[in-house]
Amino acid sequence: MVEVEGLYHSYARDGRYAVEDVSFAIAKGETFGFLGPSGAGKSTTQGVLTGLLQLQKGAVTVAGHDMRKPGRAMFNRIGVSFEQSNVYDKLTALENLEFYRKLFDVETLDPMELLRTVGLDHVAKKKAGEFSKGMKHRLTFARSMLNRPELWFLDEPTTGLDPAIASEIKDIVKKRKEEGATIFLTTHNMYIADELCDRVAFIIDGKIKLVDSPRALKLRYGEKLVRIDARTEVGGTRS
């Protein structure tokens, strides 16, 4: 679903590079998880796969096609989650939604109901410059879910939500795997990426460490303990 060979991405193009020789592999179904501290090459990374950043050096294929041109046939493939959210403060929640399934040339979802599925629908016909920052978050999620996208990009899901609701997104985004989604999950949560994740790849300044799946990388590097409590009774009193 994904390919990426020796992608190089430079923002000043003078030799410095934000991204440096990345190579992997996403399969059809999969949940891929990108992990790394804050300037280390995710957000570039997702940049280029999602076509907002030019691809300078490298060769990405995503969704079948090559993003060196990449046409609108692809973006109706794709979702996208921002952990910024950018919705129209100006437009209700609702109208948000509304307007921007008008921009696929595939069939969409309702948003209503998808209003539904994260908990808005009680506020669908509030301006979202209203909302809460979690609120906005909720917004931009149900929004990538619109085209119910092949592949579907989740920068940092959970971000700024509730225990109650995280839950709730991780459960919608297990769903969508087990109907065939294939996720490219963004992330510097550890505990996010093992519950979800079939793989996962450490990129640090640029250039990618290492990809494993959760389980072998806690069999390879975890350390192996055991915690015991004990009760004990001294003199007619329990410690």
The other form holds:
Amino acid sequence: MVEVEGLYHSYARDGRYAVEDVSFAIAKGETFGFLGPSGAGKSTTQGVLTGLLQLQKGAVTVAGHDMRKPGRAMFNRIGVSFEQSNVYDKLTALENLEFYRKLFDVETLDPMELLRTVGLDHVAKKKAGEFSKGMKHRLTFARSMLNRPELWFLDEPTTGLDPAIASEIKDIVKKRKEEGATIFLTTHNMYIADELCDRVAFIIDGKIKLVDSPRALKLRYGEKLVRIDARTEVGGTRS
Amino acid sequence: MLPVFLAMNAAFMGLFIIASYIFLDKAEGAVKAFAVSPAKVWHYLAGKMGVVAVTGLASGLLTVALVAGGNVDYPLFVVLLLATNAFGSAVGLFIASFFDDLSSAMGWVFGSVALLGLAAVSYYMPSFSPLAVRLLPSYPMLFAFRETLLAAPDAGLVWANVGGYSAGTVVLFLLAERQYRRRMTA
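Having seen the form predicted on its own, could you now give me the structure of the form predicted together with the partner chain?
What follows is the whole complex; the chain from before opens it.
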């Protein structure tokens, strides 16, 4: 579904690369975690994969489309949920989804149903400008599902959300995965990656250092820890 | 004379406003969401121009109607206003395409307005009409708008202006679109 070979990207012409010789492939139906600290090159890589940044050097294919010249058709097949919510503040939640829905050439999901899925149906007619940060984030997340994307890019999908909402978001991601969607998950949270991803890649200083399954990585690098809780009963009293 | 300047104001409305619209969308991040949809950049830019055209047409018609009443060839006036308004928006789009935020673009936008305004000075003081001023796109615009306010307008002159501004709009729009494709989400 995604093939990246020797990707380089620079923001300046000083020869310094934000990402350097990045290569990986994501199979159809796989959930691929892209981990790394801030400034490591996660967003740059995702930017190139989603067409937000022009491909400068390397070969990148997304959903069968060469990213040197991604066609309109590619955007009908992908969905992108941004870390920073970016919805129209002056439009209501429902209007936001209705507006973006019209941009797709494929059948889309019912906006009201999507709002229900992310728990925003009760504020569907409220302007997004009046929403809390978490609510805007959920609206951005819902928008990314409008076209039922085959390839779903999620950038820090649970950051800034309270645990209950974060859990609901994770459940939605798991459900889409079960339905066959391929997911590219950018995060710095190891626990989220462990819970959701089939494989993870670690990117540091623009270079991929490691790609493997969370389980294999835990076995290889995790601490072997056995925790024993002891309980004794003395004279009928537990201690 | 007043209706001519009011019409000019409506024509160049987009020069200011369109840059603000785009930079606001950029700041809100809405441009990014648009960029990852199947819609094309020119759809987005044309949409913004459409909004400015409606606003310009409404304000131009209202102000000119209030000042000049029935002494206007309205069909000709509307066509010219739409063509010049689109041209003003295209100039605004083109200038804004080189900048990342409103504050950095404002100097160029104001500079362009001041430059184009020189034509009005020349119109008011015919003795001041150096070639450089006569070559400004705002110069023939003033005379074209004046024609629409005359009892027997020279329709040929107005249509020639409409054609010229439309061609200029297409060229500037294409250049701006190319630039936005590269920089819109940078």
